[in-house]
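Here you get one chain, nothing else, as structure tokens; it is the form predicted on its own.
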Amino acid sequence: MQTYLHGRDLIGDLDFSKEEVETVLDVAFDLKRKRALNEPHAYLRDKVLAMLFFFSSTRTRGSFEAGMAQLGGHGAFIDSNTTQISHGDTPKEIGEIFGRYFDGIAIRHCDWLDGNKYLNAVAQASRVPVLNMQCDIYHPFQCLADLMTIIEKKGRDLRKKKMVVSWAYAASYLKPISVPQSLILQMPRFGMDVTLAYPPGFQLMPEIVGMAEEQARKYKTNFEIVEAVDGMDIAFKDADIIYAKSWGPLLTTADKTEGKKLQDSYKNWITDERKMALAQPDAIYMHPLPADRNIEVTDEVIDGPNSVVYDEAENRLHAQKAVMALTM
């Protein structure tokens, strides 16, 4: 077990080292037992963490809420519409006065090109950690919840484990490409070997991509991208863990009408029952929410005997409670 995360932000994902991220679980597991036997762990009383939101969320502010008063301190939540940083705060300013008043902080900043930035320039400042609930480039909250989950459905013997990351049609904005990024750089350190797979023009960022390779190869799993209009059914055969989500072509157009143009070119990228059974029996659906039902995952799936998203959106809860109460 690692004991020094104490300060420490979490921006990007390969920010802890394996065996940290292996403390941090742990630590998760051990909170989940302890809320589940109403036991107290009050570690951050009178710790106020502030959460800055620039992009709306239903499980990010409610699971960051609620971890901070289960840990005996607050959360306090903050729209950054609502604040001067429209008039003239700067990133060194908030992170200078916000790492005076409080003891950690949160920001869920997903504007392409600027959220990533954002935080890097707010840590810079900060005498606290400052965590991130959501960027352009990473999610690892989200990231690490969806590792708790995998382990508590196929052990902690992930080695041969197929996972994977798809593409697929929504009806709804260009989402971000954080949580695929994020799953490709954390999965191949512990054990499984993952498949990417999307249309034509929805590829990730090369830096990322390069970095999931090196994982790969330190830890000896496989990494493999399949580019293709018919990379979803390519991809889902004999899968263990499969993890399909809508992200938007940022790397080839971030103009939103054109955007929306190509995505449209791949309705029937869904994560069907047709497509479920060419995975493995005993695969696991999931998705980190909100799905759009019947265009991004029928209800058949979703609801179905595989789906394990309810676990994987309370885990949230407990995963950052753990780095929470390590760094803060």
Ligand code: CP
The other form holds:
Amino acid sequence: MQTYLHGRDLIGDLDFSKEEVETVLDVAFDLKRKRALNEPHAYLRDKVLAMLFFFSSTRTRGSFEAGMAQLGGHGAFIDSNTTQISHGDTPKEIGEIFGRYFDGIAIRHCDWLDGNKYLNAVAQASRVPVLNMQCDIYHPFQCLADLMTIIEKKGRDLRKKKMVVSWAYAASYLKPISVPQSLILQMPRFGMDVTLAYPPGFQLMPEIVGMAEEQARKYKTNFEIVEAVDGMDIAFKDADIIYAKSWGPLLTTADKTEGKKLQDSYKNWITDERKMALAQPDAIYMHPLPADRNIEVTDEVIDGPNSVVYDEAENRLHAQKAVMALTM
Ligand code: CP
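Please give the other form, namely the form predicted in complex with ligand CP, since only the form predicted on its own has been shown so far.
Every chain and every other molecule in the complex is listed next, the one we just looked at coming first.
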């Protein structure tokens, strides 16, 4: 167990070593137990977290704000549109100034090619930890909650478990690529064999894929990519964990109209009961939400017995409280 995480940022999934992530998980399970027993756990009394949002949220805002209150502190919700950022406040000024008011700065900034750069620029100027509530490259807190959920459903020994991280069709908008990128980076460290599946044009960042392959080599797990028009059917076979969600073809085109046209070519990439039947009978279905119902996934699957989406959403709270309690 690594007990000194005080002052540390969490921006990318590999910022914490495997041992440090194990510490986060231990603390998260303890905090989950404490909340179930109604045991007070005010580890952050009088501390305040700035929660700066450049993009909408249901779960992230709710769980960070509730988490800070349950830890005895306060989460200050700040919509970037209500600040002077568009009138000139630089990331350096946000880091310097918020770092003097607050005990931590959490930021959601998902704009492609800008978000991660913004978080790192704030972190460089900040004297307090910067926590990534999702950027264009990573969604580390979603990934920690997902890992907690997988351990709860499949046990601590995840070696030889097949996890599929698959693209799915969505009609609403071009979703960020941060969730699949975080998953392929973190899950190999915990023993899972990861299969990444997507149709042509929906590849992830080559440097992230390279890092995921390196983690898989280091932890002696299997990492494979299925890039094919019928990739969902190929990848789902015998899987223990199905994580199928949409993302935009950002490495092919950042143009919204062109991206939507490409996305619309693969409307058959929906998680339905037929595809779930290709996986193990006890395979779990995961999605970070929000999902495009009956487009990304059918109601039968997302509301069915193999779906764990609400446990995933709940575990956001416990995983985030663990990181906040350890770093702030
Ligand atoms: N999964 C997730 O990050 O949800 P929100 O976008 O609602 O915060």
